[in-house]
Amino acid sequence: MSFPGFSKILIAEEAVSTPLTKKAKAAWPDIAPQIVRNLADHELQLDMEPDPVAAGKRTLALGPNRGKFIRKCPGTMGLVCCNYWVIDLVEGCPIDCSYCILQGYLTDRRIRLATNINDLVDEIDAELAGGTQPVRVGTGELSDSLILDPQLGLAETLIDIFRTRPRATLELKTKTANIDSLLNLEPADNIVIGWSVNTPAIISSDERGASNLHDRLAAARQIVKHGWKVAFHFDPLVLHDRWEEGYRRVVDDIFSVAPPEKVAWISLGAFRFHPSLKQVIRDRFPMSDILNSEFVLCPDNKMRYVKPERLKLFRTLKNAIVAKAPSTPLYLCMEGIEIWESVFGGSPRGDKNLCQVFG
């Protein structure tokens, strides 16, 4: 069975004849789809499974999105927000990472694909109407932006939408090497292909189903050669054996495949989680060492590394990156102004390199 390894496809009655549904049926011809009146009526069936999260990752549900497609990243009061906008075209991710917040965040564990693309286009235009500030949007919060691309070609659809809307910059963020469709497209100045990266040790132990680091960076090299801009996200940064050496080597590897002028931005985010996720990780990833550190409950109700360890992580990565690319925009994800000042000596508003990120 090819990855993603779906075993069930559910299709809402009103979505049967949509282009995305037809692509999905062609992509997985060995699965007889189940046509249903209401997708929500089938959500709770997964709760009967021994591992509902894993069962959800094997179920593809197609139907119209009844809510908003676009929302501003909610951020958290007291933390610095980078003004990212999120497009919810796909909800749920076939990749199975131990630290993934979606294991507890999404009540519907299936991989849900919205089929009403025309409504997405209308909503994008409504959000952009009348504004002048640049907008940065992405599809990588509730899923992996390229995980279904070989079968469904979602990247080309989104790129075609944003190519003619230069005020917005679209980032497609992935842990895969699924770039074949992108190599057949003309690059655009307002499209960025981003990779979440980590050390080989963490990828091997805690990112089931993701491409290894070598393949991700090989894909990034091809993308750069083709003329696209790229981005990299060290999130989550995880304390583990020989992490300093490991992350420095990842930085070296990044700039061996992508010259600084082709890197749109790099983000740093330390491992953090809601307390309820702790037992989920222990149950689903009993061999993972990701919880074997000292954590404290912070005001945003997230467990985080104690401050000295967090600062050491950020400063180590910041120094390694700045040594290679001093002008590349570099920012922290979901941290307060005190941490910003301790790591960078000031706030993001005072860094001219971050204008395109923070607006």
Given for the second form:
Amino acid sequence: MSFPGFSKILIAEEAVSTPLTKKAKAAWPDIAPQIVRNLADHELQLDMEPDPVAAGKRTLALGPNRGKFIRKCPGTMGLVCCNYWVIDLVEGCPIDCSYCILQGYLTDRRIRLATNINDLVDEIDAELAGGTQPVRVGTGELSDSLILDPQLGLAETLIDIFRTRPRATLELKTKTANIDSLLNLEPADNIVIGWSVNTPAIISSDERGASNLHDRLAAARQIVKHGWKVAFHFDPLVLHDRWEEGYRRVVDDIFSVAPPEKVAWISLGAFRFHPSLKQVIRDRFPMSDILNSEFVLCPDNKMRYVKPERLKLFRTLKNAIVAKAPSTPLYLCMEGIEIWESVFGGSPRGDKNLCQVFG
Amino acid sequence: MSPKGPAPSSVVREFIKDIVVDNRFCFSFPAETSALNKSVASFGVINPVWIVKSQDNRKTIVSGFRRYNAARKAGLETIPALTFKAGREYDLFIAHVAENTAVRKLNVGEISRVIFCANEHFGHGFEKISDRLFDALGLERSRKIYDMLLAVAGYGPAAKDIVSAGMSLKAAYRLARFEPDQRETLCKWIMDNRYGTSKSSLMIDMIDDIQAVKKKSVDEIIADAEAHVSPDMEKPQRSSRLFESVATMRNPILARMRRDFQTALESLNLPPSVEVIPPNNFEGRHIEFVIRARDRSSAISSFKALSKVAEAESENTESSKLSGLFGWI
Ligand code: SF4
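Alternative state: the form predicted in complex with the partner chain, after the form predicted alone:
Following is the full complex, with the preceding chain placed first.
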């Protein structure tokens, strides 16, 4: 069975003849799709399954998105906002990371694919009208941007949309090596291919179904060679055995495949989770050590490593990255200003590299 | 419309000595209540129990165990009963559960026992059980909940005592991660220290984490905590010190930050009317200095005390005591 291995495809009546639906049917020819009047009436929660999260990952639901496609990443009071817009074209993800917030976050556990892409284009134009500030847009918030690309070619569609809208920079963020379609396209200045990276130890214990580090970086190398810009996200940074050495090596590996001038930005985010995710991780990933550290509850109701540990993580990574690429924009995810100041000696406003990225 | 369930006889009086107990139907925990015992001793049993009569005239009680026990204790000879023909025991079991849930909220220990009985004694699986029993028990139809309840049903007596004392299913299920003997040791220790439900849940969580992080057994963790607290201390105070000791084991860095902060604070010698509050878990940017004053003069004396600290600080920037308070930022 090829990855992602769906066992069920549900199609909303009104989406039966959309191009995306046709592609999906052709991509998984062995699955007889079930045509339904209302997707919401069918196996939303999958609570009768022994592992509803895993069962959701095996069900693809295609239908129009009735809500908004684009939302500004809401940010959190007291944390520095990185001014990111999110496009929800796919919700749900076939990869299975222990720390994934989607395990507890989505009320619909299936992988939902919006078939009304034309509405997305209208919405993007409406959002971009009347402003001049640069904005960053990504699709990797509620899914992996490239996980379904071999089958559905969504990257090309999105790139074509944004290529002619230079005010926005589109980031396709992935943990895969699914770059074949991108190698057939003309690179564009406002498109960035981003990789979430981690040490091989964390990838193998906590990122089921994702490509290994070697494959991700080999893909990044090809992408850079082809002329695209890339980005890297150390998120989540996890304290584990010999993490310092492990992460330093990942930094070295990154810059061996991508020269600093080709790296649009790098982000650092320490492992954080809503308290309710703890039991989910324990149940679904009994072999994971990711919870075996000292965490405290933070004002945004998320658990984080106790402050000195977080600072150690960030400083180690920052030093390793700055030594290789002093002018590559580097930022922290979901951290308060006091952590920024302790790590960088100032806020993002004072960093000219970051001003261009954050807008 | 007549009900589809098994039809009972009208109420008859049965001799208590002739009645046998079918444990498949027992889920009430604790199994006795003193209030009921007293009432039965004074007024007898008012509500009939349910009896199943087999063809060989064997009389088995399937509902009303607490009333039956109270009647025996009170030395009554007979008890009012509704009798049913044998053959539809599972229907009776469900009716028995529904009767109970209509008048009281079952605790997690009892709910888990109901599910266990339906599965183990009546031979039904998840689909059938969730179909007919989950509604009666007020449960969401979820496989996960079913699995959790079966896990809780397998706990030993000490763990059952704890989870039946008002713990939520989620909290109760955390105990499933412990080896059975370690679970019993932990629960006995928690009961011995008389922690309430929320402190018990927190303790279970902390010890579970310490086990995973430090690779220590429950016995070792308890021994470590005990070693840090004098055995001569009075119970409530000792229990709370033991709790702190476990919390320190779970979060040693945070405990050290708190200690350092406290040491720095004490060195400032501030008057008791001034409280200095760091952000919760030191997550934030500011310390709050709170002055409590009853009247004008107590406010003035607090201000004066603070100005003294400020003066000393400005004269002595080299060995500032005040900056000790900000070491965590
Ligand atoms: S790749 Fe991202 S969205 Fe997918 S499971 Fe992992 S964390 Fe979740």
